[in-house]
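Only one chain comes next, encoded as structure tokens, the form predicted on its own.
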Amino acid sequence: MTSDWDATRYDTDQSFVAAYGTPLVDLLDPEPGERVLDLGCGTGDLTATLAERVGDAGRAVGVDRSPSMVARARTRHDGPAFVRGDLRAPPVRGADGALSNAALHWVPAADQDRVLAAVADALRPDGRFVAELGGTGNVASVVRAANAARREHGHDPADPWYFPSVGEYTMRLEDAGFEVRRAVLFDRPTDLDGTDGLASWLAQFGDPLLGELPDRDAVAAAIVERLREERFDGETWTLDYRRLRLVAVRV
């Protein structure tokens, strides 16, 4: 998993990230007094949110494995608990819900068992878990462009990041211990701000494409010519986001 992120530039070229989030707050739909788990937060804009809803900031915890984000939503937001953690051991247990928003595939296939069992030890029985994470075919055609890019410069294609099926996420909440109320798989193109937008989205969240290349700017530039065309409008850049929402309960 990626452990740091620009966390500024996260809530300026990236502010969308949070905003498509909002609508997990009203399928939690926490209650007054309830404790609540914002589980991979960034910069705390839910974690917030969701402190709002239950009337008490600290019964609201935020938890995120990169330091700049834990850091900067300490800054931007007095009140809620934010942590620095692994999703794999949430630092709450017996709360009462949890949500995760375009974490969950940033987690590698090996690890998913185990981050849900992680997620069931941290509710209470009957707690609720709502998470929304890229589903099987998200940004298709960046990964596409990427590994083109790659081959053009002599570099093997990558496999960066887990977009399961609903199916397949289905059975692996199952498994962990939940009853699956609601999962859907569904379009989002995605806007992305800015002329240069694509570049800005590939400087935060291409690590898994580009990693340590040697002609990491070089693949970058590739990458954005070959989906210019396609994905560009000459104002705005828009990619092709899948997501696979869920809603569960602990049994």
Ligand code: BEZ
The other form holds:
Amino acid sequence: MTSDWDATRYDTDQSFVAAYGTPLVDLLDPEPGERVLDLGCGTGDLTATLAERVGDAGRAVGVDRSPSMVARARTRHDGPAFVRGDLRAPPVRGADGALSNAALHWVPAADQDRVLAAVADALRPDGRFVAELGGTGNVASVVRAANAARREHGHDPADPWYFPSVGEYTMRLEDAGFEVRRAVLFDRPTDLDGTDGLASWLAQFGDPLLGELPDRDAVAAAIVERLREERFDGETWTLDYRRLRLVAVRV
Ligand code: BEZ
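Switch from the form predicted on its own, shown above, to the form predicted in complex with this ligand and output its structure.
Complete assembly follows, chain above in first position.
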């Protein structure tokens, strides 16, 4: 990210991110009294759900790199601890479980092993890790349209997020000291709110495609036009999300 997130927009136009993450809490299955981490917690909705499940809010800790996300999480949710920090250095040791929703694809490929080793370090032996991130082919239509628009405007193509395959990520988890119990890649077409849904999505998430460009607004508008026929039905934009969902245990 070249700039901070818009935490208010995240809770309105992009509220689907936390909503789609709710099943991860059931997969983690936190027990009363356990200590749990939410890595890349955003504005803290899933951390708050974890806190309810463990029964003692202070035993749920949310971590996020973004100052605005952490500030908003603290104002929205009483009880859980929200810490501004890097996923490469979670602020807890000996946790029973960790969850990460829609955050790990923001970590560059070169840093993935460090992050997974740090997650393993944060967990006790037999501690559980449940994660969902964009998998191979995620939002491929947007990446394709963005690179066509960049070329049209005289810019090199971007190589934006990290969207791994099942095999690649499973191997990374095993190398970091996890046993992988479940790994699945699935299509999850995702509706965006409002007739300007894609413009709002690009404003919030588009930095890896647009961040450094002097003509960012023009390139963003070109992406929207390139995708209008394929992804907009006159009322709703629907993006081609593909999720990689993982359940692993620290050995
Ligand atoms: C995702 O959750 O898959 C995602 C969100 C923003 C940008 C790219 C991917």
